[in-house]
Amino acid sequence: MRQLLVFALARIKRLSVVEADDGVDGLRKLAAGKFDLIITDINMPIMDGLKLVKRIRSDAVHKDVPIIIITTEGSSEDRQRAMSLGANAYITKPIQAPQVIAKVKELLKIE
């Protein structure tokens, strides 16, 4: 899935994309570095994606980041509790990469 992610954002020019194998990858990744935009999953080892959103929110540097959750939990309990988290677009699986594509694009405020 998330190799598919990468394919379909390098459609989108001047998007760099860095990849984390889990919450507390993509923690110590977002402690080096700045990120216009955040995607994860709620399922992931480690530290699932509702966690990973909590500390992002309450870190001053990218409290303000855009974050997308792309999963498997459709339930409308799952959706309101990441996004009173949050989150900024929930998107259940299976993916279409356009969707993905335009959300992308609709965040980051490019054409």
Second form
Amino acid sequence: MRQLLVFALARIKRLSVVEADDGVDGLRKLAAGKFDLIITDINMPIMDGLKLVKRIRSDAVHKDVPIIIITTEGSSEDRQRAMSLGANAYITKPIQAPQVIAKVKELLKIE
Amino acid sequence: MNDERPKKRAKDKRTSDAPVDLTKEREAFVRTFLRKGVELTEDLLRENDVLQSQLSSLQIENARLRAQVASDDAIRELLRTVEALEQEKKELMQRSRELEQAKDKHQGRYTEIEQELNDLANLYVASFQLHVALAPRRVLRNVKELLAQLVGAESFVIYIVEPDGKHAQPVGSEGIAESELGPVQLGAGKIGESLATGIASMQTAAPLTGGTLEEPLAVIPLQADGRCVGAIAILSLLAQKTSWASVDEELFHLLGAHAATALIAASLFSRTSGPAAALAGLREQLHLE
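If the structure you just shared is the form predicted alone, then what does the corresponding form predicted in complex with the partner chain look like?
Below, the chain from earlier opens the complete complex, with every other chain and molecule after it.
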């Protein structure tokens, strides 16, 4: 439900959002620009979210960019795995816009 | 009496008649007078000193008393100021409490509005996703996504009523093996009842776990043209979701009212050769020609 996320993020001022269809598309778009924050699902076609996190953490330009994972996978093992790979936050679905907004603001250090 | 007077005069005369004694007497008197005068003067001077000292003490005492009176006035003034400040503090505290209450009220309202906004965004996205697709598979996929990602359903089945109006067949599912699924008779079991009556059912006892095909956590009848043409049965929710959210019921209403029409539209559209063909004859149908 990218649309819902985009709605939520639109409520944070001075934030522009670039959408990607899957992990590979995400890496392609990352290579074309510089980003302050990355939000990804785990279950995605072609390249899943965990592989994407791993690739981003080995990328010189974006290795320090905060990553939020939003997923239906709610087990503590999934969470630990994602965090050990380098994710900065782990949010479980169903998506709650206030929760996402609060986490984005916290990671971007904005009021 | 008259006889004695001359005698006294005689005696006085006798005394004054002795000049030497008189002189001595006079000198003695003068000395005595002067000594007394000196003594008196000295007494007066001492008295004056004492009086001067007392005056000085009194002046000091007077100054002290004046200072004390002034000080008392200042204290009284200060007390009045303190009292006024206390009153002002009390008023400010009251105002602060009122503002705190207003802040809490506004904070509560803000949270409510945030929640409403969030719910509306969910409903908007759900509505958009239902009607953006014109391929039956895509509509079905979007319904599944809505159930999984907005409601947080882990396993669920979507049924469509057969043309005979007696049974409903599963057309999509998630989190349950297809081998477990089969047709549902209208009126039989929880799902069949909802299909027959068009009335939704939702379990409310938390935690919402352990739903089955016989006892689903929720059944949402799908309506089209005032008739129940299908149902969504939610069997279990994601582990992290233990109760229904405020928006869930609204989402169920929306799915109930729109999912079937979206599927009907997609089904009809799939039998045409494209949007233009699907719209052919619309003007006649609208009685515009």
